[in-house]
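Read the single chain below, which is given as structure tokens and is the form predicted on its own.
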Amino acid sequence: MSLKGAFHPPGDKSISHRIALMALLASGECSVTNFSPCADVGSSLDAVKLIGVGARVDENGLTVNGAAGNISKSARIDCGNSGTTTRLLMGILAGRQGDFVLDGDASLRKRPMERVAIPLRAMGAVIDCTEGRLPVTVSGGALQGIEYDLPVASAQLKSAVLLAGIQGAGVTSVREPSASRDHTERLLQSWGARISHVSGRLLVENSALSLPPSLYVPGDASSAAFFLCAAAIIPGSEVTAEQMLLNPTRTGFLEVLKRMGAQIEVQLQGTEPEPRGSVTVRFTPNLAACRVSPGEIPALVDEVPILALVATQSRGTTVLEGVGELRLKESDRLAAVASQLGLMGARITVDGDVLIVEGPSTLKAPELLQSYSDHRIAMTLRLAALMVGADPVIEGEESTAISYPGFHDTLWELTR
């Protein structure tokens, strides 16, 4: 079964999550368009809710009253699975007076948070973490910049950062080691920040941020890539994505497809707050494999299984260094990716960092495979069955609600 079709993804779930969540520190009233349905964006939104900022859902979207810093004293968050809301949320409570306590589901327990809470220690903001995780407590108050190198590229470290900077005094000094997502930097220049790079390093002051009237969240490319990838290796596929977000951060996967000599046509559609348009890949025989450098890695780091499969049907040894970090998601992906489309006769192995597939393999699905209520493993499994025609039970395949619930609506629309 093929796919074929144009498909509009979910709006962004990182912008969304900035959106909502930079909201705390903004004035003004904004109308938000295509904001992210998912359920960890709704973490954010309801965290935000919780603590001061106005917001309501209805058929026109989103609209948001920033609460220009005046949020509760004190707040129990529940952050669901999302690190994101965590991790953010901590840089941003470190600079309002108060007590915070953010907490999560089982999965993001198990996540790192004390390197988020080092360099926040370092301006000023008292974060006990139990044992490295949640629960997350935040005593934030008066802070003072910092010159900080990330020891990971990591968008999330980044911006818990910059979010921290913006309140504090004097300069607040941030080096990558190689580029991640801009989503913030893009939205704290955009609402007034003071913010620049200079000699490869960022800098923000203290800053009075201001909501724009309006904004248009362009679709999620973490999305859209699980069908455009799909396209490339699943025969008498074309599929269009439109709206889709373009920002080079996050189009890393697109620059591995065209190595691999996938046929892809880009077409711009707008340029505010971010570059988006319509993708279409189509599928393409007798892909070859490629080695995917760690320095490109934060710019596809969601779209690692999904391009594993891509490389089970590819010529060739594909090599994907310095992954480690999935290890850290909300499932161990490189052993997922590994055990599981190992059972479907995939030939991936694990050395380290780094993700190592064989390709082309001759795939089958057995009568069960395992999520483990990861939705990015989910979204790449039930795309794999579909490429071998099978339709196997595949536990934990609801929690493509955490960043997509309307994945199987847009799997049905493509297949029909």
Ligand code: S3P
The other form holds:
Amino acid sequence: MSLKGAFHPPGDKSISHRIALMALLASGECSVTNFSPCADVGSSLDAVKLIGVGARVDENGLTVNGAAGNISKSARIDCGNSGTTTRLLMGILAGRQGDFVLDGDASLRKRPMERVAIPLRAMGAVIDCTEGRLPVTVSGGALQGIEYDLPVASAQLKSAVLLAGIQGAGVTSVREPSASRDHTERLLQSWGARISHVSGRLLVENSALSLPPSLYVPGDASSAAFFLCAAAIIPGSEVTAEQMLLNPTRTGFLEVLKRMGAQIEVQLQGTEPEPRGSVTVRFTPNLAACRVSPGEIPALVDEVPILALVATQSRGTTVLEGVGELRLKESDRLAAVASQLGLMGARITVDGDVLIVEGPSTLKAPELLQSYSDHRIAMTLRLAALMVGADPVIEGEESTAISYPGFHDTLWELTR
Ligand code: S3P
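Based on the form predicted on its own presented above, generate the structure block for the form predicted in complex with the named molecule.
Following is the full complex, with the preceding chain placed first.
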């Protein structure tokens, strides 16, 4: 069955998280349209409401009242399944007087938090992790700026240090091994923070933030990617994502699709607060395998599972290098992709931090597939099943609500 038509992806998850979380440090009132309805962002919103941000939803969208740093002195915060909630909150709370306990679900409790605690401790916060993981206790207070070279290209880690840095004394500077998503920097800049780029380093100083009167959240590129990538490999498909975020730190998957030979058209539809536009992808027979280097991975880190599916339909050996971070996501995404697409007949191997896909393969769906309750694995498998005209049970498929609650509705609309 082919995918045909236009759709609006939900508001971008990463930007929505940041609007909610950074409102803890900002003053003013902001009316936000197209705010993400996903469960992960719900975790951020619940957390900030618990400790001081005002938020109300009406027919116009979400109105946020910033806490300007006036937040509760102690709280136990449930971050659900959300790594972004946890790690950005660690950076924000590190600079506030108080004692906070952060915890989350079984998947989040397995993910590394020590990497965030290390620079925040160096700045003066007292942070206790449980064997490097959740539950984490943050006892914040006066911070001192640091010079920090990130050991991994992680936007969550970078954001935690920057959000601590704007509360600290002196200058905080970070350098990343390769460019990760830059939404925190963009919002800091437009909310009045002192932030600059100097010789490959990002510098922030103690700053007061003010919310703009209104914000429009562009459509989530990582959600749109599932339908756009599937359209490239399902015969007869042509799909358009409207108002999709076009920030180049997020659209690496489009570059890879282009390199494979896919037919893509992009039209700019707006620029504030970030570029956005309509993206059309058409089915393209005879896609070619390609090589993706480690420096390209941060701009497509969440799209590796769906790109692996595209690679199963492309001629030759696709090699994605430097994808080790995928082992540390909501599930071990390298193992999940290799085992579940492998069960469908794909030829996928993992060699250290390299994912290798031989194509093309004729896939077929077994009756049962396993998503490991990981939203991005569940959506990849559902589109793989659609491609082969099957309707398997995908265990944990309800996890799609973590990032894309309307996923099945859009799937239905594009296939009817
Ligand atoms: C995110 C950063 C990425 C990404 C995640 C969202 C963010 O994680 O995988 O889905 O909003 O900052 P890392 O920072 O761990 O790479």
